[in-house]
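To begin, one chain is listed below as structure tokens, in the form predicted on its own.
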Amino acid sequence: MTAAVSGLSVRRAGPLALLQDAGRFGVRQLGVTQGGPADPHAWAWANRLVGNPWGAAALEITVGGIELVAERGLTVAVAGADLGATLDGEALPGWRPVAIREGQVLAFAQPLNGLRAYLAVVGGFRAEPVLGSVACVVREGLGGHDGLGHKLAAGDSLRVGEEAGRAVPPREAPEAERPDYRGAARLALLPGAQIGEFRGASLFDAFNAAWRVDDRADRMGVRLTGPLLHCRVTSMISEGIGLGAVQVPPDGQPIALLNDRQTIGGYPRLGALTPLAAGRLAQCLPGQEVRLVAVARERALADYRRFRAAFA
């Protein structure tokens, strides 16, 4: 691996810009969660457009944006949400590689379509791994650009490899791979866990009613508001919690757990969103409508295998 050098400096930072690789695995028994990109589809495409392999670290930028200054020539790509990205004040095209020169200013603003954008650079951003990953989990104080789980702040620097300015062949993601994050989102859910303990009317509502994304949403989880769901189980021993688990606390409003979730939980679960459905939910703004769609395990597994094979 080439030496790491300064690539981008932060001139202005929004509320949440985090370095994310594929995630931190094999340590959940220690109470350490996985982290990683909230939207793996957009993160993977940003990396692919600049020729990076699966797992390369990219920057996840959320509502509020960030302003970055190039400290050398770089080739970058932006995928995911449209946060009004600009280069020296001119619109920056997304879903394709772009060469930027030393001193140019790359800025992201408020969301126009979706919530999270991903910025990748040739060779990936460089940082010291913590427990095998640079994935930034603020709550646990792990990973990120400094290894301490800090979000980016003004004056910080993002390091890259010396090859970061290398040109890549012109390419762009097909239109079919560029989601429109507006409108109702259909989220594939694997029924399971305690689903048999929910009353029949609640199960009907869960999969037939429209849900709204609550403003209580972050990288830990997203609360959905809608009809009250009733479960016969009122107390249970805490169990391990996987990505996308849909818990239903006593108030009857489900919570879909995302990348920075706790590792165990004691609320009954309808099942789990597939990884791609969890990523789609992570792009939803407060108030947006979502619908839960039951999917068979075999179908969900086949869909995810196709997704991973495309980035092998």
Contents of the next structure:
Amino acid sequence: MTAAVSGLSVRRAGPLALLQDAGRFGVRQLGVTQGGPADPHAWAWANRLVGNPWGAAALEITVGGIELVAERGLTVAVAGADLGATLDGEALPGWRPVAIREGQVLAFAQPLNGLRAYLAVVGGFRAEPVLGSVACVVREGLGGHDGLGHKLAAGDSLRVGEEAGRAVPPREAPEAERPDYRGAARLALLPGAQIGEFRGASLFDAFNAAWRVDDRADRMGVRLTGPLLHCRVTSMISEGIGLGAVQVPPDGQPIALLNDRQTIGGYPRLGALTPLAAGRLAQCLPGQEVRLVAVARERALADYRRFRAAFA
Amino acid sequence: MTGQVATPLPRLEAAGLDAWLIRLFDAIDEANLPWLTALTRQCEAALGADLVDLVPSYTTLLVVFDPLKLDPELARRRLGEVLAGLTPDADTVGGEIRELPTWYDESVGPELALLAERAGLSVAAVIDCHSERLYRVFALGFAPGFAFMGLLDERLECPRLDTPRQRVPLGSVAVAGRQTAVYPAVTPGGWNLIGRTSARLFDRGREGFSLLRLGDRVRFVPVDRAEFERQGGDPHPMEAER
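Right, and the form predicted together with its partner chain of this protein, after the form predicted on its own?
Let us now look at the entire complex, which starts with that chain.
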């Protein structure tokens, strides 16, 4: 690995920008959560477009509002949400590699299509891993550019490898891989062990109602509002919860748990969103409509394998 | 009547694309621990490099694997084999005894008096009652290194606060229900605070990171303020709640 040098400095910090590699694994029995990109699809594409392997650290920019100054020539790619990215004031095309020169200003404005954009650089952003990962989890104070779980602030600097300015073959992500995040999202859900504890009418509602993304949504979880779901089990002894688990607390409104969820919890669950569905939900803005669609494990696994095969 | 009552334990439950949840028991009990620690270790061995994470908790073990390397059905079979041959850990295996020097004082444990009042005990008796027991770690979660321990003496049983605090100081010793815990970092929290320990529960510089592990035995050792400070404890009183 080449030496780390300063690549980008933060001129203005937006609401939330976090360094994310694939996530922090093998430490959940210590109460440490997974972290990693809320939308692995867009994160993986940003990395792929600049030739990075799966797992390279990229910057997850939520909502926008951030301005970055290039400290050297860099080859970058932005994938995921359209946050109105510009380079020196000119629209920056997404889903393809872009060369930027020292001193140029890369700015993200506000969500135009989706909520989270991923900025990848050739060789990945560099930071000291904490518990095996640079995934930034603010609540736990772990990872990120400073190792302490801080979101990016004005004056911070992001380090890159010396190869970060290397040219890469020009290419674009295929149209089919660039979701229109504004449309109603259909979220694939694998039914879980408590599915039989929900009343029939609630089960019908769960998979037929239009759910709305609540404004109580973050990297821990996204609350959905809609018809009240009744489960015969109201609380359980806390147990391990996986990515995408859709729990239903006694208020009857489901919460889909994402990357920064607590490791254990005690509410009954409809099941779990697939990793790709969890990522799709992470791109939804408050008020947006989503639907839950039950899928079989074989189907979900085939979809996931197809996705990952492109990023070997 | 719930559908789950009729289903025998242990069982394997679907928990997403990349995980199975092994449910061993249906109630919190210290006697679960030797089974859970054995199961955790044996699942680690059975899945080897295909394993991603293990989350043991009270009555269950969540086993997360890489579905690209290990087909979920094959994972289910392997876990079933582990279950079929499972024997509990001997009492001597694992379960380190950890002593946590604790300064019990109302300046850092604002609910000490409340617990005393509820139990009809003096504050000194509450401290004796809390520190005399050897607790077991039933689960870790909520935050890195946060260990749920029990069981508390029935007289100290106490519901969570109606309104959680925004900032619970690091090292706060807390009780809720029939469990006790230490806050390993400054976090929001709704448990009743009765003191503060100088022990560092989660330290990224320490091998293994977390002082406590599932199944460990924990004793809170009362110390005075001077000893607490000598061991590195922060004696600053609770910040006033807004």
